[in-house]
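The chain below stands alone, shown as C-alpha cells; this is the form predicted alone.
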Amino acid sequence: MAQTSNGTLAEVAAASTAGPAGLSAGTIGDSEFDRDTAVARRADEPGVYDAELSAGWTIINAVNGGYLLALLGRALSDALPHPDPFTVSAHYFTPSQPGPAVIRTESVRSGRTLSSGQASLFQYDAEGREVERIRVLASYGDLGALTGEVCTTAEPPVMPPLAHCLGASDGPAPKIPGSNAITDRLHLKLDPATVGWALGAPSGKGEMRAWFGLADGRDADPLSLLLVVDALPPTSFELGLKGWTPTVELTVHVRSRPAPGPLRVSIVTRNLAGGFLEEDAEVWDSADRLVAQSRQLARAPRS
C-alpha cells in the first residue's frame, strides 16, 4: 500500500498473527479477553457486580462499546440461570472511561428456555457520584439446546482469503487520535476493497469486511460475539469521514455457538441522515454459519 502523511496501517488495523509483545496464547477462559471482563459479585448485594474497565480496549478517547458489552454480558450469564446471551439491546449514554465501575443487574423474567434481565454500568464522577454509562436489557438461553435446523437466504461475505487481506504489517492509513489500544488485542484482517479510506479515496459505498481473532489465539465464543460485532473500523470511514463514531444504541442477536477458527465479519450502511447512520453487522464462523448479527445507531463523526 502507498505511504500517505497520516500513519500506518498498524495504528487503525490489528496486531499481527503473533499479538503484541508478552501477550500469552489465550483459550477460553484464561485469556486476556476473559481477564479483562472479569466481573465481581458483591457478597452483599445481590445482583452487584465491581468491575476494571481495562485500557486495553479503548479507541480514540472511550473504552470500545463492544468490550463494554460483553462485560455487561457476562455479568448477566452470572446473574441469570441461563448462560448464553441470545438478544442483547444497549443505550449507550455517557463514553466509559477505564478504572473502576459497578454493575447492576435485575432479573426481569424466568422461563424454561429463556430468561431476561437488565443490566446498567455506572462510573464515577469527580465528586464521587455514579453517573451511568450503559444500560442493557437482554434475553439468555442455551444456545447448545436448539435444534441443528436452518432455513435461510442469508450467505457468507465474499471476501479474499485471510492471507489476500490486509493486516498490521502490510502497509500505512490514515492515523487516528487518541488511542489505538484495542487494535493491539485483535486479529483484524481486512477485505482490500474496503480500505479506500486509508489511502485518501474511500469508495463511498459504507461497507467494511473482515476476518477476525485475537490477538492472543482465543477462539470465539458467544460472550466475545458481543463485541466482535462492534470491533472493526466504522463504516463512516468509507463514506469519506472521519473521527470517533459513537454508539447510541446496540442491539446484537446470538444464532450459534461459534466453531474455532477465524470469523468473517461484514458491516454495512446504507443510510446516513441527520448526523446519524445505521451498522448492519453480520458474523460468521469457520464452518460457514451466521452465529451473530447486529443492529446499532452511531453519530456520525462531525469532523
Second form
Number of protein chains: 2
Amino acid sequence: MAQTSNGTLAEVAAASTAGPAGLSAGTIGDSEFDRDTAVARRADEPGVYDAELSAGWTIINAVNGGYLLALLGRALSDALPHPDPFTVSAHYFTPSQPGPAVIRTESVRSGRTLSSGQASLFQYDAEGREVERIRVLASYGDLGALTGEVCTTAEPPVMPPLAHCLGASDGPAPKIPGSNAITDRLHLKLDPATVGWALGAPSGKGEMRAWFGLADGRDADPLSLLLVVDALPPTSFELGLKGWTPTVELTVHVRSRPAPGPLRVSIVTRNLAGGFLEEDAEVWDSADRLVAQSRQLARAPRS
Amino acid sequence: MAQTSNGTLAEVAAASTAGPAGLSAGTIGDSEFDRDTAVARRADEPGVYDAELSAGWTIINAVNGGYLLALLGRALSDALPHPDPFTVSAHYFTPSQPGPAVIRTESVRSGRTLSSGQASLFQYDAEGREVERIRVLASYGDLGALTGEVCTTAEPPVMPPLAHCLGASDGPAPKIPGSNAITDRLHLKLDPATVGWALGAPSGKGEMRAWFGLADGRDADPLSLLLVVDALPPTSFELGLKGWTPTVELTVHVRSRPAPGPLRVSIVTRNLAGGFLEEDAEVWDSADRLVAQSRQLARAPRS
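Please show me the structure of the same protein in the form predicted in complex with a further copy of the same chain, now that we have looked at it in the form predicted alone.
To see the whole picture, the full complex is given below, headed by that same chain.
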C-alpha cells in the first residue's frame, strides 16, 4: 500500500468521509492531523523533540490521549530505525493541556525486524520545570515487510452502513462537560445502537461503535491508528456514567497498514469493577482487515 | 481478603491443587514461586535489586516470560509506595537464561491512589556487560482499597470441572523442543477441548483453557497473576504451529485480589497475521471474579 500522498485515493476518501465542516481535503503528510502532531527535532539534543499540543484535540478537560499517543509515536518513528508502531504501551501520569511540550526519546534496542524505544512527553509547570505527562514503551517494525499471511477468526463489527449512522450534525449536541473541540477534527458516525447516552437513554451495555474518518479527509496510516483507538466517546457513557474517564494505561497493536477509506471502530467494556474499567478497541479498514487492537485501563467516572 | 499466610485456606488450596510431584505445601511468602522470584535490594544502590533466574521456570529455550514479569513485579512492589500491580506493560528484548540478573527500578510518580514506575531486567554477556532483557512500565495501587462495586458482563470460561481436565500425569509427555521444566512448578489441568496439540491433532482454533495452581499449593496473589497469564501452552500449538512463540509485549491488568483455590485461565487468539499473533488471557478465581486480563503480542512460530 503506497504511504505517499496519492491524489486519486485521497480524493475518493475525502468524498466518502469529508465532514460537514467542509474543510479542504487533507492528504497524508499535509493535514490537520499531521500539522498538529508535528514534532521538531532539536539540533543540539539527539532524540529530543519540541511540540505544540493543539487545543483542537481537547475533550472535557484535557488533551485527548490518542492524539498524544500519535504525537509520541511520530517522535519514535523518527528516532527509531523502523518506521511503523507495532506495539505501543503508554502510561498516563497527569492530564496534558494545550501548549508547548517536549518529547524525550531513547532508542533501547535495534534488531533486524523490530526496534524498541521509550519516549516521555513533558510539559512545564509555573516555574518552568518539566512535568512528565506520559511515558511510552514501544516496539517498531516495517508493516510493509510482513508476509501477507492472515489466519483470523475475528470478524468486523456488525453495524449499519455509514449513511445510517449518526454524527455531530445529525442532532442536538449531547451534553458533555468542558471542551468538545476534538469533535470538529473527526468525521465520526456512531452506530445508532450506541448513541443512547446522547439522548439521555444509555443502553446499559459497555459498547461503542462508529465509522471513523478525519474531518479533512486524510486517510488513515499506522500513526493515525494510535489516535483512532481512543477517539470515540467512552463506553462508560453507555453505562450511564458521565464525566471524564482518564486513561491510566493504553496499549495499541498495529497489525496492518490500513487501506484508504473509512474505518470501523468497535469498543467494548466487559468489566467495570472497583472504580476501574478496561476498553478493548478493534479497528477495521475498508478491506475488512483488522488493522489495530488496543486495550486501556481507565478510571471510571465518579457519577 | 487476607494476604497473610493462612493455614486453613492454604491447606484447602493445597488439597485441591497439590501436584503429582507431591511437593510440600507452599504458602504465600514461603513457596517455590516466592523463593524463585526473590529479589535482594542492594544496600548501596537505591532501587537496584539482584536476582537469580531459576532454571525451574524454563520452557523450550528460555525462561518463561510470566515468571520474569512476576520477578520484575516484586521489585516494583518494593520500590513503589503502593503494593499491588494494577497495570504492567512489558516489552521483551532478548531471551533470558537461568542465572544471575539485576533489576533496576525507577519511581516515576506517586499519586494518592496510584504510583507509577519503570523497571528493567539485565543479565550479563561474556564480558560481564549488562544486557537488557525486558523493560516494564507499571502503575501500582492498593487492591484492598478498591470499592466492592462490580458491573461486569464478562462470564467465566465454559470448561469441564478440574477433575475432568488433563495434566502432565494424564498421558505421555507431548513433544516440546527443549526444556519443559516449568511443567513441574505448575498444577495445570487443560480443558480436553484444547489438548489436541499434545496428541498430534490440534483443533485449529486459537484457544487454550486450563485450571491453574502452583504445584506446591501456594495460593494465588496479585503478584503470581503476572505469571499465570503467560503460563499456559501457547494458543499457536492448537493452531498447528510448533516451536517457541516469543513475546514482544505483554500487558497485564490485575483487577481484584484472587480468592484462595484454583484459578481458571482462558486464552484466545483471534488474529494471526503477518507472522505475529495476539494472546488475550482472562483469569477467574474460585469466587467467579475476573481477577486479571492480559494481552500480548508475540511472534508466530516459523513452522
